[in-house]
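We begin with a single chain expressed as structure tokens, specifically the form predicted on its own.
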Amino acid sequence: MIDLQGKNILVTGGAGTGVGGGVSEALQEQGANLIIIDIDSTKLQRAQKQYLNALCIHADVSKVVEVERMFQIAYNEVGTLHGLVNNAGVGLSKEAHEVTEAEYDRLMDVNLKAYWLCAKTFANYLIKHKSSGNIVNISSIHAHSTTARYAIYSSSKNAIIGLTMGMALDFGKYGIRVNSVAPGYVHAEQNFDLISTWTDDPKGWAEEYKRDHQVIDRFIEPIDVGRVVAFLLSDYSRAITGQQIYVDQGTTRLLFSRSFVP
């Protein structure tokens, strides 16, 4: 069993029911002390009840002042931080030529700039105190291949790969590992609103995706992603850095859909 007992792990966007919730659930399962960051106060209130002894902080991770404040609160409350999970993100399903500058800026601010801000602040603290640590960035299957209406979103997720690789090289000499986890379609009821932007039958679309576009005919659950994150934060992965792991039931290894070549 992965042992994260005594490890203080900060998770951005960790109060939701999707990947962030799965990460928080898995880390608590492995004994970590959670510092959960979210911009949604209602979700934070629920998370406070769900995750025992978690420190929940309201913050917008795309703003440097908020990032500095939340880290200061965390250090004051728990002392040393051992791990950072950059998970906060926003989606966008819109053809590239129709995306507004405001939509582009907001998506890049949350999906990319915030990752750099949080990682930078965390790394500077570790370097100052001569401590080792781990960073896990949540990317997406869209960093490998994408679909129509996702040009801007997939751009942000591809950029996370470059950021992960580069930071792994910059931070390695300080004993800081940096890796990325790229989920495929992670099943959650909240996805249906987004899926509805391209189909009138979101539930049917999800079932078809599971059956025809994955090697294994089973939905990926948020905790499946969370347990890979837990592994990367643990000593079991001490020789892994600068890598991206796809948690996608084999989707990225399919050249065609399963029904195309029966």
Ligand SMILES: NC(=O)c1ccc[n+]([C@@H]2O[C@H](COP(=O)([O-])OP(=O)(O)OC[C@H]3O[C@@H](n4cnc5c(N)ncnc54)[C@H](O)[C@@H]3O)[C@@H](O)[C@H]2O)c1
The other form holds:
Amino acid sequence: MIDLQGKNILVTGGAGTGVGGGVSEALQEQGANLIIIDIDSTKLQRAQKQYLNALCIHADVSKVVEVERMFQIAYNEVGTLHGLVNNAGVGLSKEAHEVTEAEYDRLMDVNLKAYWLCAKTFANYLIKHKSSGNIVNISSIHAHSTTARYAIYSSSKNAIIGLTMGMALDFGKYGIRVNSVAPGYVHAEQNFDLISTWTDDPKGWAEEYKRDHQVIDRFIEPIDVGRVVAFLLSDYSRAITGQQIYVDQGTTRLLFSRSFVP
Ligand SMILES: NC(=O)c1ccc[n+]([C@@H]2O[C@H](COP(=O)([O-])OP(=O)(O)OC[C@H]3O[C@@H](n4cnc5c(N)ncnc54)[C@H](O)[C@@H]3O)[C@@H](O)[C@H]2O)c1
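Next block, the form predicted in complex with this ligand, ref. the form predicted on its own:
The next block holds the full complex; its first chain is the one shown before.
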């Protein structure tokens, strides 16, 4: 079993019901002390009940002042931090020529700038205190290949690969590893709102996707992503840095949909 006992790990968007929830659940399962950051107060209250020992902090990770404040609260309350999971993200399904500047800026602020801001603040603290640490960035299958209406989202997730590679090189000499996890379609309730923007039958779409567009015909659950994050935060992965792992049931390895070849 991966042992994260005594490790203080901060998860942005950790109160979410999708990947964020899976990460929080997996880290708790492996014994970590959770620091959960979220912009949604209702979700944070629910998370506080679900993860009894977690420190829950309300913050918008795209704002430098709030990032500095949340790290300060975390250090004051728990002392040393050992890990950071950059998970908070927003989706957008819109053709590139229809996206507004405000939508573009908001998406990039949360999906890219915030990852850098949190990693930078965390790394500066570790360097100052001569401690080692671990960063895991949540990217997406859209970093590898995308679909119509996802140009801007895909750009942000592709940029996470560059950020992960570059920060791994910059931080390696301080004993800080940086990796990313790129999930495929994760089966979680909150996805249905987004899927409903292109189909009247989100459940049917998800079933078809699982059957035809994954090598393994089983939904990816949030905890499946969380357990890979736990591995990357643990010493079992101590020789891995600057890498991206796809948690996609093989989608990125398929050339055609499975139904294409009977
Ligand atoms: N759900 C999927 O199928 C899927 C697939 C691939 C990648 N991802 C990525 O996983 C991550 C989590 O997405 P999810 O859809 O699973 O949702 P999630 O359930 O993890 O929720 C995201 C959380 O982030 C919070 N958040 C949003 N903006 C924030 C901000 N500015 N500051 C602080 N918190 C903020 C939200 O309130 C929410 O609780 C994202 O980076 C997303 O791009 C998701």
